[in-house]
Amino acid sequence: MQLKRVVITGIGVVSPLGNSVASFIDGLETGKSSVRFMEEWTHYNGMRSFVAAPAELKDEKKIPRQNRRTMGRMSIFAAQASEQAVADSGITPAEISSGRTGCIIGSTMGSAKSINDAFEIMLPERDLTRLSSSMFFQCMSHTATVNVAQYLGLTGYLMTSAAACASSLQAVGIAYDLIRLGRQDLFLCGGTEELHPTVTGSFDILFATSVKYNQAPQKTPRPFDKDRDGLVCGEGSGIMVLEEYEHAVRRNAKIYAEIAGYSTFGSGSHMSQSDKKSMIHCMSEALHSADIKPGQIDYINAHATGTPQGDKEEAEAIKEIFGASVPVSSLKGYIGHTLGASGAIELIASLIMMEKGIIYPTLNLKEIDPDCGGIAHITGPVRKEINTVLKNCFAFGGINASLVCRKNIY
């Protein structure tokens, strides 16, 4: 069977830096941190981290109430990013509803606020009758996928990837595989996430959050830096249109890049600790599937969240495969860790870097930790022709994902 080629023809972003691709990229170019002190979280007993990167919920009432009532915050973000991606790609309503266009949107879970609200409403009197009929649809794990599909009239394959921080990159990888196999012509895919104190709190309990910079929020997170002390949660959505190459050519679509390779593997070693051996395996398999040698990669967009162990293991894994020959940066310093949305949002940024020939640096990387040395850290904007990109996502549960894109279409 001859596998089909897959390209990216549309992008959309809602991020802590703004509700469009343009505002997101402008924030990266100007070195803007979106992290702030969350005063409203301080009444939570036991919380130590009060920093986060919130996005703005904006123009949500443009979504008809019939659709919006089953959407939590994260589904609204996904719907808005999806509309952007569809408009950017130029695909028609007829193509969307043809049955040949699918949707896969990943997230860590359903709407955190809606889940929290449901228990707060129900539990005092254990009264289920107090719950609204639409609340379940906001809470369920596949809420973003089905809400976007209903809103846009998608009738093709509908799936959801729920793999913590690897969710959206897995969504892209699954869509890539299904188009290669000829199951669909197009996919809306990516990820979405929303902030809530219980989300940051779950990382806080694991001692994975940044706690030293509550009074100086824009100095954290600090990927690869010797003074890093943990991650900062963010929110938003990144959605892409993936398309079979010949289908895109026939309609003269703009092509951002071709997906050349993808891999996802489990570490099988520890629930929360990163493991460089499994990272090496994942990146190596992505390169192998793309038929690309390490020296042919022009830029690595690292997962690096600012945790001591995670950054160290990823840096060591990159060093073993690439040495110090390939530029590396992380975008978490600008927008925090958007969890299930991070892979897609950061991949979109990487596509724009390819288009513009620039690498955006790791924000807040002032002094490279010796444990993260031996790789080509980017600490200031670098002009460079970028034809190939490797994007990493490494999640709790030992779930690793790596994806290779190339700009030059052969």
Given for the second form:
Amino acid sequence: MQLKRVVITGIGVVSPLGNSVASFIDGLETGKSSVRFMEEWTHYNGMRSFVAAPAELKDEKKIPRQNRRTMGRMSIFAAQASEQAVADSGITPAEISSGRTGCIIGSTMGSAKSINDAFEIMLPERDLTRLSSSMFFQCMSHTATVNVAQYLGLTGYLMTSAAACASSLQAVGIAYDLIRLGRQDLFLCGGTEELHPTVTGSFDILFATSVKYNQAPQKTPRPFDKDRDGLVCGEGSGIMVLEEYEHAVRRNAKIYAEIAGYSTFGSGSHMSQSDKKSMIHCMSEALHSADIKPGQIDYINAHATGTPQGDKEEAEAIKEIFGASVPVSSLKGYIGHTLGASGAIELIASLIMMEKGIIYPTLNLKEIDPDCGGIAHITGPVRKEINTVLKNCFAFGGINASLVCRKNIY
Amino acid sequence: MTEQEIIEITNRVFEESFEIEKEKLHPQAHIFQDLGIDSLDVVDLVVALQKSFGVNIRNEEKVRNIRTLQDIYDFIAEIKNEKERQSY
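Shown: the form predicted alone; wanted: the form predicted together with its partner chain:
Zooming out: every chain and molecule, the one shown earlier first.
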């Protein structure tokens, strides 16, 4: 069976740097950090990290109430990013409702705020009578996918990937595979996530968060830096339109890149600790599936969140495969770790880097930790022709995902 | 509670919970056809009315017969009166 080819023809972003691709990219270009002190979290007993990268919830009332009522914060972000991606791609409402367009939007879980609100209403007196009808639809794991599908009238293949920080890259990977197999012509795919003290708290109790920069929020996270001390949570949504190549050519669509390869594997070794060996396996398989050699990759967009152990393992894994020949940067210093949305948001940034021929550097990387050495860190903007990109995501649960895109299609 | 108070509180529920413009809230407005309330909204309407009036109407059969805003005003008045009678 001849597998189909898959291209990216639309992108949309809600990010801590702004609620459009343009404002997001502008923030990256100007080296802006969106991390701030979270005064409102200081009353949580046991919390040590009071920094985060919030996005702005705005224009939500443009979504009709009947659609909005079942959307938590993260689904609103996803709906807005999806609308941008659809508009950017130029696909029509008829195509969206044809049954040939699917939707896969990943997230760690349902809306954290809605889940907390539901239990706060219900648990004190074990009383169900004050729960609203829409609460469950905001809390369920596939909330973003189905809210976007209902809002846009999308009738194709619907599912949700839930792989923590690899969720959105898995969403793109699954959509890629399904289009390759000919099951759908188009997919809206990506990820979404929302900030909540319980989300940061879940990392905080594992000592994975940044705690030393509460008084200097913009200096953290510091991927690969010798003074890094943990991750900073962000929020937002990145959505892409994936399209079967011939379908895109027939309608003369703008093509950002072709998805050339993808892989996802488990580490089978530890629930929360990254491990070099499984990262090497994942990246190597992505290259293999793209049928390209390590030297043909022009840029690696790293997962690197600023944790001491995770950055070290990723740097060592990259060094093992690529040495110091391929430029590497992480975008977490600008927007924090947007968790389930990070793969898609950062892949979108990588597509724009390809388009513009520029690599955005790792913000806050002032002194490379010797533990993370031996790879080509980018610490200032670099002009470079970029044809191929490798994007990594490494998640809790030992789930790794890597995706390869190429600009020049032949 | 006066009839006017019942009307004001009920209308406020429709304005705040369902974002319906004040001008549309006349007694004969059909809550499904004119105000766009659907099956999910009915659940929230009951929750909001219970909270606003301090009553428990979730299991009242009569809720199913409500069609217009006037039906709600009458229903609430009836429940409130019954409650007041019982408290004497």
